[in-house]
Amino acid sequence: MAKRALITGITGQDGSYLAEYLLDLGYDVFGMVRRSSTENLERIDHIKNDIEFMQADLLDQASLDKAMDTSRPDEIYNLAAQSFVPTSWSQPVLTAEFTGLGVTRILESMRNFAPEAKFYQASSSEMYGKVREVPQNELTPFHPRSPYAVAKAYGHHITVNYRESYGLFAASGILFNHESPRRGREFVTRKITDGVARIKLGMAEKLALGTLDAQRDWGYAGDYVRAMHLMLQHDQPDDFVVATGQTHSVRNFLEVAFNHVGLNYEDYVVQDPRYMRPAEVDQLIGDNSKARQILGWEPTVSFEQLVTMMVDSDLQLLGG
């Protein structure tokens, strides 16, 4: 019998890549979607007929229980969250509900309806925040610097707590920044590649950004969903950093993206104080040695390949 996977956040970047990956492996895939007036299935439009959708919401326990009871999953991937850091400043309570308490609700649902299942929690490198050591590993202390990161830290710890308290197979992937052509346009990486494409095609003249000096460990989302799956195939539930181990600044990202279309970023980029965070996270870089050694995982797409892939995709989308 085919394995059954329940994915929350299936319409997002990671959810779409994970759904594709699991379908290719022969899984029956159940996707949790919130009831909304405009169903945004854009990222999974090409596979939507292969997915069984279930209406449920991380804010509503009864709907989660019903989805869990109906799908009876072997594996649960909790990718749903209010995941945009700037929004967490303007909607901190809602962010805490979705990104923090939502994890507890789905773990409760699993405990009551699918206790034999394996659970994956999408933790985030943003939890490290004001970093205590470089690079960051599974034991590095957290110092979250945004309401989003605080909520993610709660979700991470409650996952560990349910694993230790109830013996559930609950694993967390501490994923560093991972991007793709399916990244939302509100995120700085996609904002850059979309902006580069528009400037190259004569559809825009400038690109407004916040700090250019923040450094991130950027990888490819398609690589990172493989790591999620590997964590649930391991014989013990555990926490793993998923990262490339290399760091680049926003400025580096701009250089590669603009150079790819034969332009100099300095001629087009303007800094706008509106895009500065109240508390900035300066440098994130992950130590992926545990995932390499125990799961046999490693990234396959380089930083330059990732940036140019995204620029080429946006050029194509805009008709270039």
Ligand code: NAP
The other form holds:
Amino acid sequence: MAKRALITGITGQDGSYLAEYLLDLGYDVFGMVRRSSTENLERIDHIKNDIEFMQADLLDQASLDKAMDTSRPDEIYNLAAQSFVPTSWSQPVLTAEFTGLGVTRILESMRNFAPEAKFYQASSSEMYGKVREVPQNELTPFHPRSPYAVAKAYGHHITVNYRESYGLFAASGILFNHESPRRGREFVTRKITDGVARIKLGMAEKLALGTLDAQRDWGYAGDYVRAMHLMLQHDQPDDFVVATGQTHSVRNFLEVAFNHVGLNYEDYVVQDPRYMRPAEVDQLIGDNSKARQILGWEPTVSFEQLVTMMVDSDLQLLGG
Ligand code: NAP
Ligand code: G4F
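Alright, leaving the form predicted alone aside, put up the form predicted together with the named molecule.
Zooming out: every chain and molecule, the one shown earlier first.
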């Protein structure tokens, strides 16, 4: 019999890649979507007929219980969250509700309706924040720097707590930044590649950004959803860092993206205080040795390949 997977956040970047991956493996995929006045299935349009959708919201326990009871999943991937760091300062309580308490609500549903299932929590390298060691591994202490990161730290700890309290198979993947042509346009990578494509095609003149000095360990989302699945195939629930082990600044990203279309970023980029954050995460770099050794996972897409893939995709989308 085919395995059954419930994905929350299936309309997001990671949800779309994970759904594709699990369908290819022969899973029955159940996708949780929240009610909206307009359809929001752009990233999964090509596979939507293969997914069974269920309407539910991280704020509403009854809807989560119903989704869990109806799908009776073998595997639950909790990817839904308010995931944009700047919004977490303007909507800190909502972010805590979605990104933090939402995890407890899903775990409670699992405990009541699918206690034998395996659970994946989408934890984040943002939890390391003002980093305590370089590179960061599964034992590095957290120092969150935004309401989003605080909420994610809660989500991580409650996942570990339900594993220890109730013996649930609850794994936490501490994923470093991962990007793709399906990344939301407000995140810096996609904002840059979309901006480069617009400038190249004569549709824009400038690109306004915040700090260019922040450094991130950027990988490819398609690689990272494989790691999520591997964590749930392991014989015991655990925490895993998923990262490339390399870090690059926003400035490096700009150089590669603009060079790819024969332009110099210094001629187009302006800094705008609106995009500066009240507290910044200066540098993230992950130690992926545990995932490599125990899960046999490794990234397949280099930084340069990632940047050029995203620029080419945005050029094509804009008709270039
Ligand atoms: P994303 O593109 O922003 O997708 C977020 C998803 O959550 C969307 O499907 C969204 O639905 C859904 N959602 C938001 N609030 C909800 C609610 N109240 N009820 C139900 N669904 C809700 O995020 P992503 O990049 O795919 O990331 C997936 C997860 O990994 C997130 O939890 C994120 O915080 C975490 N993470 C991401 C990264 C990264 O670099 N991408 C790194 C570490 C951790 P709508 O389409 O309706 O808005
Ligand atoms: O692309 P970002 O918005 O991603 P950020 O804040 O690192 O968070 C992402 O990765 C986390 C994993 O570590 C996820 F948990 C989270 O959900 C999200 O997916 O910003 C990256 C860096 C920051 O230092 C930011 O200050 O880019 C800098 N930046 C500079 N100018 C900008 C901009 N970020 C955005 N979004 N927009 C700018 O104009």
